[in-house]
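Let's start with one chain on its own, the form predicted on its own, as structure tokens.
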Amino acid sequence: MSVPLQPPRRLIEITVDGDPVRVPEGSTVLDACSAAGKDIPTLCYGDTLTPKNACRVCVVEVEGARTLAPACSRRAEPGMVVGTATERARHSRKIVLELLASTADLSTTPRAAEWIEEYGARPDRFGEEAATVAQPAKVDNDLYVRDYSKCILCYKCVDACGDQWQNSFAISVAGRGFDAMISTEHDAPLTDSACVYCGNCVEVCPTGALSFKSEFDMRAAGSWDESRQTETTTICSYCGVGCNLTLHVQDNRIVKVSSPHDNPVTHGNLCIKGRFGFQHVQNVASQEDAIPVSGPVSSSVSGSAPGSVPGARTAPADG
């Protein structure tokens, strides 16, 4: 598949923490900060989604602006002067982290503990009586789990399920204020909703509120260990589209599947077969039942060589 080339964009120059930075016109302040090597925390930002400005943890100070600006959505302008580590910006991030960590479980949010320590946030200062979104995880299917005690209402799953990617509209925001939550229509089980199990909501969830059932079970058993996992990118074999799959493997078993966000075909999105159709690869028990290791070829695998996988391609015979 050919990838259309984008027209060249002129460069503009802004100042980030006193240093000049040149970025293509149309870039965000976050792009400029990344180009300058600044580490700005983000949660609701998604590189494949339109910014929602929901979490406000990426705010920076722009000279001349009355309020702090979310770096993920604010466009860089020529001559703009940005401060990423001013007292005002750091204090705002600290408050945001305290509010989020005091109400939601951020234990599976990548880098959350690091940011809480870096900004000196104290989520426990609100006391044990502080309201939280704690609730039992929703386990109503064999593919993925919804644990809304970890949800920070970033809206990324809603956008991925809705008009930005999948157009299924299976989930939305229900309720108001502190009672607002992500839900299916009438809070029905996922199996009774419009969900097509593409898992694109799981792909963009920043906190682990949505996770593979395999990951959820392994975390509960204490066996989930990302430091022991390897990633291998391959091409999905279910159809001819050519979607890239990244297989996450631990202890010689595929534990989940993602897709590269910079892939021009998928942009990180997959269908149910690409996302969850990996179980057959490691269904050892059923394979052993179906494949005779020695002895005569059974009727169930007639035409296959002993010890081969039914349906697998074999080299043509010579002559």
Second form
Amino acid sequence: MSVPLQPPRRLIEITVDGDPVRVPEGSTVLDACSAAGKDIPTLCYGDTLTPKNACRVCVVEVEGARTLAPACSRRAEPGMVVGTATERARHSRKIVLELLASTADLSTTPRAAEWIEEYGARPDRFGEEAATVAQPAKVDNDLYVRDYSKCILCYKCVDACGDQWQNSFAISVAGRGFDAMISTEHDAPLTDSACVYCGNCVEVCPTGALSFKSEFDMRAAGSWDESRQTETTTICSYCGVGCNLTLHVQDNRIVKVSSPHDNPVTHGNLCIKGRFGFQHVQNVASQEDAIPVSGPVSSSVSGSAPGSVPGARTAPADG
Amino acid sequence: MDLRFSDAEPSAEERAAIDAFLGAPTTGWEGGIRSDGDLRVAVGGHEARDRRDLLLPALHAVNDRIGWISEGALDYICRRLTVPPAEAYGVATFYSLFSTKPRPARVLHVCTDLACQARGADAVRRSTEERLGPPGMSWQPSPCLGLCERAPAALALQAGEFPGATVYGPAEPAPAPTGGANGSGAANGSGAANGADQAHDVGGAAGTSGTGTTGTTSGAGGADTTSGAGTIGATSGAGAGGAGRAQDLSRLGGLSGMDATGGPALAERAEPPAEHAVPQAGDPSLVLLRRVGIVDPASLDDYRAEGGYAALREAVRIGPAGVIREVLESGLVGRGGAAFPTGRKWEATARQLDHPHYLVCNADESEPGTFKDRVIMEGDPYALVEAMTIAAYATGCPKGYLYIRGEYPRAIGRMAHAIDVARARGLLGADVMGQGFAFDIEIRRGAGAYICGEETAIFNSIEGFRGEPRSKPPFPVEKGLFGKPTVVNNVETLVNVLPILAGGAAAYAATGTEGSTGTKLFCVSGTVAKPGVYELPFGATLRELLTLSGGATGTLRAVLLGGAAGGFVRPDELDVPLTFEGTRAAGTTLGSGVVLVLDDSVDLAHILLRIAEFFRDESCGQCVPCRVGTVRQEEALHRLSRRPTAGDIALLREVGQAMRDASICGLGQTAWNAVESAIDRLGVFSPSEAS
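With the form predicted on its own in hand, show me what the form predicted together with its partner chain looks like.
Starting with the chain above, the whole complex follows.
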């Protein structure tokens, strides 16, 4: 597989926490910080998406700037002097973590607990009556679940669904301010929306607000255990594109499918078949298995999951 | 994009409203009647998608006609404009003047913001609630309506074929209607009757008997209509001549539904002319306000007789580079609040190789306590048309957008009229003044969102997206509206260009101080004897301004400078010079020129709560520090107003610092300013205050 070579880029030098770092021109401050071995927390940053810089947890102090800069989107400029661990930067990160953790359920957000510890954030100090986004999870199809009580409004799902990858535009941010939330038009169920169940929004969700139905049910049942899961990358067998699939397997059953973000074909994106059409490989298992069987939505994938709805032909329309 | 629509159909009226704005659909693909011929045409590509910027005016068209936007109407708009329904829903729910839930055609917006709060908004709110029931349906509390000199104020918007608006200022509970003293029944009944009368109000020239229809289109509704309606307005304006128009327009300033008996909740009265807001009107020392109250705002001839269009002639004489040089040398800085040198902005835009360049005039004046731009647009609309033309000439923009907040129906009507007349007289259009440059102005109407006054959010709003600020860099001078180099200026900033060109940069810079040249408009409101817009040279002190406006009505407690994003000064600090550098040195800001006077009758904690509520309501929700921080700030202030604790003050400081440091735009960055200054300078919530 050939990947076109980029023209050589000039290196520029910036200073990160007092140390010079050389990065190719066009790199972001986050790239430079990574190159310098700094661990900057990020939430709304996605390696396959244009930075939205909405969460502000990656802010760093740039010398001479009035406000802090989001490392994920600010381009490195020659001579820039960046402080990643200054008091101001750490303070803002701490408050952002407190604001988020007091608002949304971060229990399934990777590294959130670690950062809260590291920055000494105390989300409980806003009191018992602090407003939250707590709400019941939206379970309106058999493939994936939207649990917006975990949503931090990072816009990544909207970008993945919209003009950055899928071009389906099934979801958008609706409302304003604290009442803003990810929504289909008129808050309609996904089955009435433009959703094509590619699951690319699930792939980029940083908090687990969007998850496979299989994962959601297993978490509810208490049987989800990532330490017992293996990840196997293979090639999707549905069509000739040859997308890479990473099968997450627990107890010899596929529980989730992702795709490597660095794959030049998929960039982490899949279609409904690759993402959710795995059930047929394990239908041989006993129906009494503890893991709930998640079949695809019959209406949206009829024909793509052979035999999933045997005998489900409806009566003729006129009779 | 692969659009998927629902089965919801628009009603005939909704369809008519949208078609009146967009024209009839040509194919079944766009929601017209399906025919076999549709299978032979493709509707798509850039041509179909390039009309996204018509989304906001299309939503207005439905909201103006029906009062709210139904599923079927939204779907139809999306078909017409090739916009994904989810995105259109996101846009419709962003603006507070729109509703996606059914509501009555007439909605009363009762201002509960700072200036009105200081002058009895609570009583208006209570009496409205008694008569109309809980907020949400036929009435709703509103952020500042920009009618602060007439506080407490309210604005009724009436949907219908001839949408109308009624301004209540000062809003007083209506005398009990003679027929049925029981409020809500009478209110609902009178809605339709009022609507017919109010057509005069927004509709501009609708007052003249025979021209009802044409006149209405040149008003608020027609403001958005680019093609047909504009032309009708222009022709009738030019044809009828100044005099006829003048009469119609002076009616604008006056009655609206005065004949209607048993008004809904508030006493109706004539809306006073614009100069009512200018206590200094007629004073020969005025520069920016000199024509307000002197000229007929409808008459281009009046405007020219008072020196109008001399500045544009001078601009053409010295050329674009000459104009920029004059503006640079004048030392003019932006009056919207950020005080960026205007000449540098123009120069940077003019130099960009990418074309076309755009001009955006920011008239989304929504900072609580600010109403100067409204007074200029209502009292001297041609000045803004001329100033925009000069700015466009200097920076090479063939098109300018005038973005006026939706709460300013009279300003929209007058600007629409002025633009039509200027176009008809060759002062706008393909060949301005016969000088070989093209420039035209399109009015865009906001729909209730403070954030759209942010210099990049305004681009998203015009383009038909949610009015969320963009991250900078890139700055507007490189990539602004439609991704092109854009110069965006406030109304007051632009009209300053007229005296600069008319008298020369040196004469202009002779007024004011070294760091702040020229004169400044101050919006004096609150508990003060003579509220209004005052014009003073930079460098005058706050004490002089207060003396001019008759002083506080009671014992002065504090003055809020710069609005909700500004800072308080104490009665012992009144000698602060009103300049950008002077206020900064005193730890406050000039902001947009708000001078909100608070005497001891005003509950300061209540004012702070209103400020916090304002930012919570108006945060766009994009970034975490602002979206959640403004909520936590309001929660802490509620706790503090019950029982001051050091812990909550520390909490406010910490959250405030993070909002200031880490928010994307100025809204979040300044959301804690006023609260901080009240705590630090006025000692609100200090132990002594608490006891």
